[in-house]
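First, one chain by itself in structure tokens, the form predicted alone.
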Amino acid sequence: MKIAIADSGAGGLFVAKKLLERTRAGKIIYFADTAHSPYGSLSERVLTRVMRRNCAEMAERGAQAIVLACNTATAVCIDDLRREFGHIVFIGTEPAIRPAAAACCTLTVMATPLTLAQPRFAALLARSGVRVNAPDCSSLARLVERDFPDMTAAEREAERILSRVPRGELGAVVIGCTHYSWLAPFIKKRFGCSVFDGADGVVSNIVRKCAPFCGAADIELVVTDPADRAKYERAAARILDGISR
């Protein structure tokens, strides 16, 4: 099965790497939507048009399974992309609120503003049952983005966002947003605080609902915004040179 990942830009790459270490096969589109980055910044009629000129664009080019490697692409469009490509595989990105809401009564979520203002995340906080922070990161993505695979000035800016909470009311973080994925083992040293990732529960839901992989493993690159596709191709050759060895 094809498969596309797709994101704003360096975030979904971290879905993408994990995958690859974890199946050392199979061949994978990565969209990397710069022209619109970071997704959290637009409003939700955008993001939904956008977002069906990718798929379409990805289904051209083959994609059987679409990942949408963007918690906030997922709150505001999954449910629609699901209707209108009904012949594809949709699988979505959430923060791990279940499995953080378990271990800790006490969370500090890292997301999008577009992403805490969806009834699809409310949903999800409701049913969590226990106290959240919710600081304001959205000025974050951009960092990452910016700078990757460089994270020294969206690492300061994590900490000035963190250190506003109280200490006693960090508790463990959950990261919201695939480009803070990069961020999370700097916090994790920082503040000594748990850290959940949703990308390891995208992962198995690839695998499970995608398997069998198979072949060398390839990352085919597209990039919306020509100017960013000499940083992507260097990304994707660190991941798959990492993979071989």
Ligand code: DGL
Given for the second form:
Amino acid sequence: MKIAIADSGAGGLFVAKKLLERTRAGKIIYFADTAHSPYGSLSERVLTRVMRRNCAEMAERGAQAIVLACNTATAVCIDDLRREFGHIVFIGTEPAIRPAAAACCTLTVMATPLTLAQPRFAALLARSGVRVNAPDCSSLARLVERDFPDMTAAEREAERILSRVPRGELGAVVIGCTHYSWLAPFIKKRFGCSVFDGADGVVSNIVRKCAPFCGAADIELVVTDPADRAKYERAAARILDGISR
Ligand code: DGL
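Target state, the form predicted together with the ligand; input state, the form predicted alone:
The next block holds the full complex; its first chain is the one shown before.
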């Protein structure tokens, strides 16, 4: 099955990397919509329009499954996309609230403002029955995207954001935006807390719903802002190099 993995940029690459590490096989289309990044600052209407166009392009390129490796796009429009592209398998990404709530009674959820504002997110929280901090992370995806793969500025910003959560209130940190997945090791080390990231669950879903993959591991890149293409080519080469060793 040919799958496409889509995000506003570097966040979904984390999912692509994990998938290829786990399966070591299969060609994926990686769709980095850097021209519209960050998604967390768009309106729901604009993001839905953008995602419709992107999904049409991925379908045209032969994708039979589309992974929204993006919490924001999943929360805003996965239902609309499923309705519109009935022949495509969609796999979404949601903050790992459930496993985190089973392990800890206070959670700090790091997500974009648009994700936090969605009824889908509210429903996820309502089912969990835990106390949740949701600090303002609106600056973070932009920093990850700007400097990727260098995380120095984003780590400093994550430290500033999490240091403002009252002492003893941090609990477990839930990564609710795939861009922040790249910051998880830093957060774990700096704050000594558990970090829950939905990326592993997304990869398991892909393997379960979309296997078998065929061919050697390969990434076909679509980068909507041509100025970012070289950066993404380097990142894809690094991922493929890492898994072939
Ligand atoms: N990586 C995306 C997410 O998981 C979007 C971040 C952004 O572009 O604001 O929400």
